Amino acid sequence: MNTLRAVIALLFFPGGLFILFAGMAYEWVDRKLIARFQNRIGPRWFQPLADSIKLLAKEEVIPTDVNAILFVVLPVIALAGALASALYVPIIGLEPSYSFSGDLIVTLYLLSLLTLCTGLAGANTLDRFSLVGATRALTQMFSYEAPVLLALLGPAIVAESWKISVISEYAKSHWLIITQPIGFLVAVIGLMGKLEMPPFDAPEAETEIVAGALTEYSGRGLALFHLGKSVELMVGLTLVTAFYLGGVANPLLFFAKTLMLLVVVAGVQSLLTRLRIEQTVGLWWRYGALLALAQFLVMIAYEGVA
């Protein structure tokens, strides 16, 4: 009986299946908002689920001259990393399923698995589009990791903890977007860059390199990569909201704040055109990290004066 309860809790409260469906729901909202901003109707509410079922039902074609084990395993690792990161985050305003001192660093590394696996998946094939996409994905990953890390460390420093639950609890009484606006901006742009959202979608530019690193993927593998991206969108929005927008004390506040942030993200995607890879990487690596470091200096100076 205890085992059955543990399995049910792992799946639904909020567990793996809940997070997968919630991630698809946030993906649908993102697509619907972009469509409405562009004067289109957009997909129906069940479209992400229908796409996932369709891909899972299709045959997975493994190209010749690839490492078949890596080709099959990489999508599983990517989705597993995204789901594991949700264990330490206050999903829908509830306490994290698991928490320990320093779980913020572990969560950030788990969120990087999707991009790392995507790059390795593209490098594992001989297709020229996949290789170009893999190079762009890994380059963009290295450029966005440091600014995002610095942006999320700002709230950790003022909360004097590396534990997500402690930082989120501190943020409930401190709207850090007011005291650390640069960190909030860097975190939002960094999240979009990590997830390769427009205008930072050069690694998967369909008009240039088909589907980038995932050009050779079909069926189950492609579905798992897409599900991993949807889960990471939800986890990333939760982290930014919990740290900068006054925390997420209950499910109502969680959905209100994360959806409000998603509206901002969708608006940026609709307003800006795709950046070239050198613009995506060079400008952000130079100025994103510098802005976050400048905010750290201001925080240190303020603490010294106080």
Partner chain sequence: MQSQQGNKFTIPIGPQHPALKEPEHFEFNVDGELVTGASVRLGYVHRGIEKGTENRSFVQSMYLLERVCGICSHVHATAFCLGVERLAEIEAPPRAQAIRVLVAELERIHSHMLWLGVGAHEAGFDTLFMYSWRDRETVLNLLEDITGNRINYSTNVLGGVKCDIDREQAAAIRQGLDFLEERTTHYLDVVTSDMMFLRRTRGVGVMTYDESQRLGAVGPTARASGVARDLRVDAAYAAYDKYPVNLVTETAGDLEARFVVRIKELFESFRVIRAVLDDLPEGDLTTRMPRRVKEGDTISRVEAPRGELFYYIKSNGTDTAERVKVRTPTLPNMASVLTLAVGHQLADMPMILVGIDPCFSCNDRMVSVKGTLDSQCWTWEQLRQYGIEYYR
Given for the second form:
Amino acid sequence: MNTLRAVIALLFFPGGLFILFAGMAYEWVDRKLIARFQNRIGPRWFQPLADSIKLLAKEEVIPTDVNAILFVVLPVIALAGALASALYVPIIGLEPSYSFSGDLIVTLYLLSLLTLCTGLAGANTLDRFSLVGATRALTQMFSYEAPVLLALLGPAIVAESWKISVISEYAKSHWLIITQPIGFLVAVIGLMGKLEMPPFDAPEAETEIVAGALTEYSGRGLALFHLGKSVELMVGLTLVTAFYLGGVANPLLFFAKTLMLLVVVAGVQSLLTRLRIEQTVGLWWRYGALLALAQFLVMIAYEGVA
Amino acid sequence: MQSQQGNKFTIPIGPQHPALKEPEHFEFNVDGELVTGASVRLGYVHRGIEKGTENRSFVQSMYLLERVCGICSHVHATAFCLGVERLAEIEAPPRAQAIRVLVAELERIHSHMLWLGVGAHEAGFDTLFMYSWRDRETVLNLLEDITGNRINYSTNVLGGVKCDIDREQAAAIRQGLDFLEERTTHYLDVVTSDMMFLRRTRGVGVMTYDESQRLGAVGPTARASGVARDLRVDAAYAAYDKYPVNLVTETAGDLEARFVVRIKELFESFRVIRAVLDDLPEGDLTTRMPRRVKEGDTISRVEAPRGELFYYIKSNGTDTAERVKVRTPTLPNMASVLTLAVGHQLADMPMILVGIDPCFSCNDRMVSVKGTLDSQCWTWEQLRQYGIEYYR
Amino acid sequence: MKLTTMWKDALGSLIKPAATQRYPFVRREAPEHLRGQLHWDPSACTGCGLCSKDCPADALEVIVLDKKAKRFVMHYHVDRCTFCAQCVASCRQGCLDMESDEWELAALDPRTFDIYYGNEADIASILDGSTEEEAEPAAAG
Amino acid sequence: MSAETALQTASELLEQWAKEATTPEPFRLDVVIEPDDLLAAVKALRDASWGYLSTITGVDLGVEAGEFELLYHFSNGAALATLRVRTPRDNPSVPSVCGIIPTATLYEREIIEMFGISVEGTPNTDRLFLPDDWPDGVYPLRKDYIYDDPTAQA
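Now show me the form predicted together with the partner chain, since the one above was the form predicted alone.
Then the entire complex follows, led off by the chain already shown.
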């Protein structure tokens, strides 16, 4: 029975197919919202699915002078990392399928895998746009990773656990957005940086470096990277909601909360201008990291007093 | 101008690149994210227009020249018409001249709003891009209503204009302008107060007054550096002496100043169009134009949305021009871009390039198609055959 | 300096209908002066050929069958036409007109772009005469 | 400075090299000079900061005339000064003005490609407009160039 449960969890629900479709749904909502903010119609509901099917069905061109194995495997790892991370988070407010003490750290690293793979994929090809994109993607990763980690540490400390389920249980009774507003902000903005959404889309700034690290990817590889990104969007939103917006609860309410968060994220995306890479790094280290650290210290001091 | 030797890493931008919707090849040598050298290769859309005028009549040449540029087509036709009319010693009636000014200013609005969107898009601010292009539709619809075409209006004929403005159209234009004026005020606010956007424009790509003079920049690019250079003021053509334009200049010389100059010029355009509508002279639309034009040469200059447009027309006494030389405003401004590029961030390159409002097809006017096995030069018949085969 | 200046537009758009036009599902009415397909009224034509002479795109051919009997056929290549209306301006008899309602001219078959105006019998005689010429490139492709 | 005074200044500046000076149109001054005097004349205009170089026009006067004419157009507000330089068809050559006006390089490269006039001392002679495999020695804006078949010419 246990094996069957594992197979279902991995392939159908909440991992595997479900998370793929849910990720695409979130991507659609994101695109639709941005379109509406820009007074456009936006895509129809099946557009992300249609895009993925089309890309998957297309020929994948492997450039000469690249490591072909790496070229093919990297997108798979990226998607696998994103999918695996979904097993440890309370998707649509349900209990995570797997849970152990310290799963928060594992999840965070699984989520970073996508950026890492993107960077490697860019560095693997000889294309100049890819190289510049890879450099930028990795630079950006190093700038937001530390503040985000600090921001997510906050809930972990007050809940006194590294286990996602414990933290979200704690968050049910404590709306951490009120007690740790800076942490919430840093986490949301960090999520946007992770997903390379505007204004942090310098690594894939199309007017400068075409598609950044993924310029040489076409067909299947590109589809897998895109799917990975959609899944991460969903996982990231779930994580932030579970930690800061009242934890796991009624699935419908939980879903509504993630959607509200998505509206905010889409609004920020459509209203802000892209930052240059050095501006992004400056922003994170000068404000993001310091603020997160300040809040962290205040929290430790508070815990010490209490 | 040419690329510096000992380059480290060359980033090609174009001929196919999402930043430039027109084929042009730039090479930027970069050191990390810093640009250390820049060079350009034009000609990807060279259509042989200058040569083409040598075996076409003046009437046919006008339409060919109008297609030098898709955005500022009217100014090309106007420059050519004014030049040929001067050679033929006729003058278009006042009403025709006023309508030329009217369409030229509507075209300037269309061009500047297009540029505003492109500039915002290059900076990664797609919302401004979408809104400015949405509002640009207003002016395109007006142009369609007046001239019959959305672009390449073909308003001019030698000796006058084809289309008239009736009362209904005038009312529609006024209504459209009111809407645009309100929106333009808003956009001026956006480009001067949006913090994130200013981070990408303020102090970027600065061209000082002296540099601008030395490099011979023209149009809004020069005016953003404080150079008072505008042919509508300096050498009023068509009916600009009757409907004077106020010069708009800024002194900062950076990208923000270029945005501000262009948006402020929009207000001037609104004012001029209203002045034309208020005081549109009555009379004929055309005068009779002789088919043969007297021998001689003339220089015709008009202020295109991008700057000074220069036409040299030489006639040999037949109905065909001996030589037509076109110098579009992008060419002198291109020199300024390549000089400015050095020392800037790679991320700023598209912005600086777009800052001059480049129009590459304007630069390339001379017929070649890429893609045959042995030659890039195709004859017209081959080209036609290729097109037929391709779509069969 | 504000963090963002366009938030009003963005939020306002959420409740406004989209500016996108849903062509071809919803069609906007064409403006009165739109230049669409060229029409030729043979009654006043004198066969002077000014229209085809001035056409910058070689889109017009006036075929004179019999000048005295006013038997003219106009061969109009829609695919070459640039809709500049110079022919309309050049024609002194006012035979030419660009219709504003016929503007959706795209077609899959290139033959739809060859339009003949004139007396049907005349057109038939011209088509018979030129069949040999036109058959050749078709056979080659 | 009004256009009249500007033209007055220009004609005084260029007087010593002028073989012939005409005013074909209002606000225009055409000065015919020798190719050897070109640099000095351009420098004189430049030093007096008289306008800017609008463009360089090349004109093929025809095979019979046996000459090319280059027109250096300087603009200063409404005033236009044109330096006319003639060079023989069999060995066309003019000095480069890039030393004085660096931005002239794009115009000079166009002249080189389109007319095959050698511009002595221009910093860059790479192809600017024509395709990479355009045959050498074929110059499209010359009058004896046949439009239909560019590859057949030599």
